[in-house]
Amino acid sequence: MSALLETRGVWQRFGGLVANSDVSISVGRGEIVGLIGPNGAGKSTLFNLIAGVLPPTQGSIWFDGEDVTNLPAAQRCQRGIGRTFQVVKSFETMTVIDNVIVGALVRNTVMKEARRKAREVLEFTGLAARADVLASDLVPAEKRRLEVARALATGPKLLLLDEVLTGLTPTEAQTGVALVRKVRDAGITVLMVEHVMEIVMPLVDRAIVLDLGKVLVEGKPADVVRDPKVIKAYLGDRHAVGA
């Protein structure tokens, strides 16, 4: 499987704080990869480096065979890196469809085409019936889906999902899982940060565990959750008691 995304020896320092330390990961085309680890492990920083929000202090980022290390976020989006945000960033005073049109305008400069793409994405994500509702009137689970819809409207090859299943009820989370699988079935590669281990581990093809800014271990989910280093650094007693 060829790699769609690679980080090569990536470091990110904020003064004396090292957020990412020599991080080298790859995400193959068509994979769903989970990026997990305790709070402060460097997951969000790595997401920002991949998306182009921050330049790495050291190292390089490759996407679809191209070195994109020095490209700004907007150009990476145009090349096919879409993302959601841990803290929902919908435009609250705009309708659901207008939120998604903002994403569609990345590739469709003609408004008619952008609106057509937005409606297509709303159908895909199950939000078509809410198209003309203000984003501020959506329930939390719908707002998470709107984040995904807006990112999908940019036409990504790689979708970065930042805790899209966090804070949802079990039923809502299973709906979210089905949507992630649907995204992958549509030919879009997924890299996701999640904390809900019971949900994310059956979903992903591989898991990469970060701890203190470094890659602690990576592999098949069943192997990762049994790794003593992961249990000590992240899962701890919660895993031991099967919580």
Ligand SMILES: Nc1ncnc2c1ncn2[C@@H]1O[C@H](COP(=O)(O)OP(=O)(O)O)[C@@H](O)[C@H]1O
Given for the second form:
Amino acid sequence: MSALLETRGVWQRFGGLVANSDVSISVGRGEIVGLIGPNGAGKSTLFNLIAGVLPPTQGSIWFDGEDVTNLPAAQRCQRGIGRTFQVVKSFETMTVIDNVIVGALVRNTVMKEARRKAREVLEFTGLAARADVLASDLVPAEKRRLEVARALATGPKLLLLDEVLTGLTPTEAQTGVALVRKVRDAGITVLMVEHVMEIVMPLVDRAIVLDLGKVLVEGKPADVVRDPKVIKAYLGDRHAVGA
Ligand SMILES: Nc1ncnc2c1ncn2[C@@H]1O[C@H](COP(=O)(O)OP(=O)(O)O)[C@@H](O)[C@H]1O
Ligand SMILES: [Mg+2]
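Show the form predicted together with the ligand, please, the one above being the form predicted alone.
In what comes next, the whole complex appears, and the chain from above leads the way.
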């Protein structure tokens, strides 16, 4: 069977800056794929191209056997591409459940149905006890989970997670890892961006490393972490930030 997602020769230019340079990746049905790479490598940009926030400067995006390059974000979401944002985008002045209902309305236009779906997703993500509090009252780890819940409520075939495990305590990160596994076990394919390799490598079936907008290496996590090109890209990044 064909891949669920493919990017074919995708470029994104912002003026003179090349954020994605001839990126061709594929994600198979049922996989958890990690998209990693130093800051500024072009990971979030690629997510925006896949989700339809931006049209690529060049190249095409294929989802579930269809060329979706010219579809707007809302239609890609309808077809089954769900995503979170690196910068949390929940509606702070709304309750947790209302935030999730907004996601559920993508597929259920009857309010009662959308509410039922939202409750189910809150159970699934471990947020049921927080349903009626304002999103602004959640602690950071819960806000990340709310982002995931909102995306899940849209009924995705493919879930794009942008740094949902970054900045969490080790315990919170492990809870997040367990949730990603549960999502895959529910039949949803996952493409996740993480900056921190230690968290993402044990979780993913395959890792794709972006550096300077290009695919540097891809393969099994154990091989990728040992690849000299990957080590150099990450060390270079650490030097760049002075760490
Ligand atoms: N909307 C934009 N306009 C101009 N430059 C952008 C925009 N979005 C991202 N960039 C630039 O593109 C490059 C890749 O950014 P990004 O995709 O956010 O990287 P990553 O998520 O891997 O850290 C960076 O140099 C960033 O400054
Ligand atoms: Mg990013």
